[in-house]
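Here you get one chain, nothing else, as structure tokens; it is the form predicted on its own.
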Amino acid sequence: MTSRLLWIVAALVIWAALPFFVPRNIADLLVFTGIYTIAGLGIGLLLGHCGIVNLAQATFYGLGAYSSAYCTVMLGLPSIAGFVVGAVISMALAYLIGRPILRLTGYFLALATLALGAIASALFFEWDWLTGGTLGIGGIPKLDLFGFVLDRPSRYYFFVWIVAFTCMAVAHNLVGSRTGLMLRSMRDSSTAAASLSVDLQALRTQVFVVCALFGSLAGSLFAHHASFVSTQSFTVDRSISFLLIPVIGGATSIPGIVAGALFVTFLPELLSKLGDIHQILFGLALVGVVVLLPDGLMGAYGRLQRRLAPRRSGHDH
């Protein structure tokens, strides 16, 4: 217990010191890691605890971003208004869409969410009176917290990660609650869960709404950090990137979501220095992780710990 506490304290010290000792571009990548962690958490809840593949997270990500952009730039409202409007619209849409499509299962459900993402991407492009189309919306103000403007990556880093840690705590409490137990029973055997009077449809819809909320928050944070949004940021490709986060890190592990977000954010940046071949190398890296580590990075870490445990106990004796 003491060693675990020391590890937590050391991790917090490193987290707090990082933005002051790394270059600006690395601090910027750490901000995006936090944003992607928030978006990936919702995907992880659906995938790891409901067995649902969601390919529509970029839809809610875009709704949050465009709500923040439109409310602050077009209407001159405070930034909190954009966060609230985006969250309300995303949650309402997730509820209305989730009720019918979550009756589907397996590949049909994945295709339904893919269709939702494709439709939303097309609407973002067509509704240029609202979204600016390919020209986008620029001039989004930096967040201002009681006179303290988050106009540098090092400053925004702390705000984004505090929001990410809060979302992680919410996800942890949800997974550890009675609802989480019902989710896992539904994932492992929906027939058995239904026989125990578990309302599968309501449970799936609730988690889908939480997933949409996380996606919207991530989108609003992205808009205020980038100060510009356009349709290119909210395509189906973005949803696939979000899906990769829990797949790579481990869908049932909350720390795994952070590991997956680090992988998706930093590896393409590192490989880009190698030239045009970097996309092929990133694809090969993804294939390698999926094939060699089917339960993700955290799953591999857990297996390694279990293998080392008998050796440690043997040395103790």
The other form holds:
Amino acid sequence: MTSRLLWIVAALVIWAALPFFVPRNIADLLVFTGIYTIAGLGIGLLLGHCGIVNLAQATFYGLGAYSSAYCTVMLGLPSIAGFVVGAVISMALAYLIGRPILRLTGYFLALATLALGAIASALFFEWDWLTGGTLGIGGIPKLDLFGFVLDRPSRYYFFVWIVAFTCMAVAHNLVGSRTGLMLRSMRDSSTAAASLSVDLQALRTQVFVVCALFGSLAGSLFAHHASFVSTQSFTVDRSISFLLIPVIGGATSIPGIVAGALFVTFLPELLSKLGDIHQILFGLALVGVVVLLPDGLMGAYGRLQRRLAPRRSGHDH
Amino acid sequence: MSLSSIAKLAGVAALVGLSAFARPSGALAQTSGEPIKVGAIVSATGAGAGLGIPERNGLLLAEKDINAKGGIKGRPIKIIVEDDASNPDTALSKANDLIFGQKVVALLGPSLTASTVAVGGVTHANKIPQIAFTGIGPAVERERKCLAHVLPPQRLNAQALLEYAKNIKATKIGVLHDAGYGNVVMAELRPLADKYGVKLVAVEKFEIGATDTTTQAAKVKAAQPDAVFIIATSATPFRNVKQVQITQPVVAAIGSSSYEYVNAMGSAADNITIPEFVVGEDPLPHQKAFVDLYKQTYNATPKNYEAAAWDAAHIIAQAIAKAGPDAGGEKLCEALRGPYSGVLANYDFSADDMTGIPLSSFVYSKLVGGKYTRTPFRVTQ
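Return one more block: the form predicted together with the partner chain, after the form predicted on its own shown previously.
So here's everything in the complex, that chain up top.
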């Protein structure tokens, strides 16, 4: 227990010191890692605990980003308004769309979410009076906390990660609660869960709404960081990137989501130093992780720990 | 002497030999001292690669040319080119790396509007001069007086198309445009049409990357226009216009002018007029030196985006020479504002749109059998 506490303290010290020691571009990537962690958490909840593949997270991410952009730039409202409007619209949409489509299962449900993502992407494009279309909306102000402007990645880093940790705590509580048990029973045997009077559809819809909320929060954070939003950031490709986060990191593990987010933000950046071949190499790395580590990076870590544990206990005796 | 020492010596000798061959012929000015670092972001992969790759070629050629002519007041220029994979988020990370990590004095690019606006947020806040390979975008860019553009604003592209329609006395126009670049030009074209006495009899939109636009082309044909405008970054509408046998004159916006698209048009790359800037087969006198050097280096004919990047590198080199390499961002921005006669066009970066390209800089080329010929038509202002 003491060693676990020590680990946590050490991790927190490293987390707090990191932005002061790394160059600005790395701090910037760490901000993106935090943002992607929040968006990936929602996908992880759906994938790991409900067995639902969601390919529409970029929709909610976009709704959050456009709400923040529109409220601050066009309407001149305070930043918090954008966060709230984005969250409310995203949750309402997730509820309205989730109720009918979450009756589907497996590939059909994945395709339905893909369709939702494609429709939203087309609407972001077409409704240029609202979204600015290809040209987007620029000049989104940096977040201001009681006069302290978060105008540098090293400052914004703390804000984003505090939001990310809060979302992780929410996800952790949800998974550990009675609802989490119901979710897993539904994932492993929906018939058995239904026979125990678990309302499958209501439960799935609730998690879908939480996923949308996380997506919207991440989108609003992104808008204030980049100061600019355009349709290019909210395509189906982005939804696939978000889906990769739990797939790579490990869908049932919350630290796995952070590992997955680090993978999708840092690896392309590192590989880009190798020239135009970097996208092919990233694809190969993805295939490598999925084939060699089917339960993700955290799954592999868990297996490694289990393999080492008997040896350790052997030494103890 | 050990075997490894011999190998090292042989390596050095080979490098010296190679570098001697790599130098272009003719007398070269010497550069010395610490290189002046300029960052560049292009879309070398992803959807914008058709723009980013030619731009990278133009930049690297300009770097070689500037250094061969003595660099910037004797110091060599080093252009660090990064790929944003056509993604504005990546462009932002790359800009942070170049400005704060690699300490570049100025930034060239990116290739796409979204990335340009995203990166502009960083360069504007930190007063780093930026020369984008895009036309001016959303309203916020007008406040960014350190951000110059080497391609025309979309309003000018729309005007260039309408000027040609006026020239051939076409009053009924059908338009085929994509939902991205085409949409933006179209938004500028609509209010201008009345001014030019032109009626838009059919306006058909298609998705970016659409593989078939036959339905839209058929609708345009049915409206019986005098001429058809195609505003897109794609070869598909050109092929479909031929398939539905539209015989009226076709006028295309600059977005489809690169050879990548022309080659994909196949036999449809015929009898199309394009208002653009650089006709590699028949360059204007002030473009000839650049076109010859490009052909000699890459064994290919340059078009507009290669020239835009070449211009951007020379413009920043001139500004650095004027203000001094250690002058700081604000002074460099000041040095940037003013007229510049480039290969692509005559710019004036003190203009409101930070471009200042006049309509008279456009040349009108005709694609015949996949090759460009320059037509005598020009707009006089």
